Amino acid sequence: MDFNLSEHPHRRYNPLKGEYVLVSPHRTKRPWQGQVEKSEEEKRPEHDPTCYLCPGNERAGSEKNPNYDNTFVFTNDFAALTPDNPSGSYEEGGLLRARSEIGICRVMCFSPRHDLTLPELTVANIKKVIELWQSEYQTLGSSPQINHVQIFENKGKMMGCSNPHPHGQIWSQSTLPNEATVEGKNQGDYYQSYQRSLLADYLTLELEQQERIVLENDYFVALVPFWAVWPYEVMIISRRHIQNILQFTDEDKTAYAEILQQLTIRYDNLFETSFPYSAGIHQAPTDGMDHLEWHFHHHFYPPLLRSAAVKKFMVGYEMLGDPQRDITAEMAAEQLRNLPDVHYKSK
């Protein structure tokens, strides 16, 4: 018998991170008698006079919103890192150890109304939230303290986000943290030994193969990498080797938009629900160096797994082996890829 990576248990490698994820195509075929239906959604106001993000509305921390009427970024009222952290270590018997750490939290609202989400606004009003997270990357990262920028967003519930406000949060921190780390010495290790990019390579590959692509234009890529872990995962990869946001063109901007919105469509269409995910952005550290291995790209992690009401949970051997999924990369793009690119509540 021949091996086939669409009907035989199998390990795939994650260059970015050097981890392996357990793929078991042929659990497909099983019975599955657990909930598919539709979930209600919500029904929510152009403008909430309780929601702490609307405008003109006052904040958790009493402060209060200007009338802003497009898109709108504050510090974090109840910030993770703060500025003026006191500097201090602790270290016991060289097992116990921790450092103080600074920074600066911010939220961002990509538009004053309560009752949108991203797949929802025009290609125009996404643009304009990418030139705010090139104003952000760009000032926080400019401040001699801070090295990293973390341009992250958690939508849905499930994912917990305590607030269903159209938003997104920018972290930035004096060390690199645990995902920035890993992939900065694997693609950094890459570029060492073959002076290219390890994330261009791969998307030669992917553009080679057409299996996993779920959308793509003349400046970026849509694909389910791979190594995918969770169900839908979805990595956007720039064309072009750039290494942060602000050498983003006018044209990438607008490209960047367009595909943010697409893919959006998309995952709502998937289960006709406001789909939930975490995403982020990597990209170089903001230390002053070239950083010439780092490869621009924005990671979309989706919980949901056969409906609206049924997620992937990391359990068992999940937790102690190694994360483990059913459904193939290459299953999941084509699922992705072939969904209409107008968003169900438009029709």
Second form
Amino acid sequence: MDFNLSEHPHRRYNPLKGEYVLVSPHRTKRPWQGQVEKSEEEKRPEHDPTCYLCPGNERAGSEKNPNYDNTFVFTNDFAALTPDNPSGSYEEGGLLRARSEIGICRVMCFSPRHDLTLPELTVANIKKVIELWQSEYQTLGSSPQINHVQIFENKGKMMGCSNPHPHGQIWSQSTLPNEATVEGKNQGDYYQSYQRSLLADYLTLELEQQERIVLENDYFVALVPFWAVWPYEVMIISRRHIQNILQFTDEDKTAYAEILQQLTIRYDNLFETSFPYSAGIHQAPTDGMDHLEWHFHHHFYPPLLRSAAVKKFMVGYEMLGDPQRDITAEMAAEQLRNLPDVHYKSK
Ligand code: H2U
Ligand code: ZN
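The structure above corresponds to the form predicted alone; please provide the structure of the form predicted in complex with ligand H2U.
Up next: the whole complex, starting with the chain shown before.
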């Protein structure tokens, strides 16, 4: 019998991180039955007087939100990083090491409407979110102290998100966090060897094979990466080899808004629930260098496995060995691809 990716246990390589994931497709011989336990979703008001993100409301620390119409950004009142703490380092025997870190954390409201989420916003509204991501990356990144800007969204109670009002966060800082360091190193090694973008070459392979593509338009492709760890993990990759969000044209912005909306609609339709995830943009550091090795992409890491209630746990062997999955990336992509493109709530 020949080795077959859809039947036999194997380890898949993630060239962005230089890590492996164990795939055990024989454990899912049966086709997916789509058992859907409907979750009880609370109906939310358009404006919640107790929400710290709604327009006109007071936040902790007595700041008041303006009556914003589209998007709104402010400095996190409980920021994990602050711009003005003392600099210094600690070292003991070479093994106990620490260094002070400075940064700026921002909170971004995607819409004044308390009752909506990203997939329910219009493309025009999502475009405004993208434009705010651009201006934040630009403004924060242009500070000589800030060398990395992490834009992300933590969605749903399951992910520890404290508020259902559609919002995201930005943590910017003076050094590179782990994920950016590793992805930057691997993209850099590839770029040095081939003078081409790792993700551009990867995208070419994916577009040839057409097995893991979820959505595509003229400017972006959404796919379940070959090396996905989370059951419905997705990456949006720009077709053009661009380093950061400031290189977006107006067409890019529209196309990016469309693919973000279409992907998150399919996510919600999968289990007919507001689909939780942590998602974020990976792009070039803001240290003033060109970083031609970097290729703009957006990761979605959702925890759900089989229904609105059944999540994947990263435990046991996964904490001590490798992450592991049963449904293959190809199966997950096929499920997502075949879902309706209209949000279940608007049916
Ligand atoms: P979540 O995305 O995890 O829900 O976090 C929302 C952020 O909002 C959180 O980092 C901040 C918290 O510090 N926040 C404020 O900045 N002001 C407030 O009045 C409440 C919450
Ligand atoms: Zn609100």
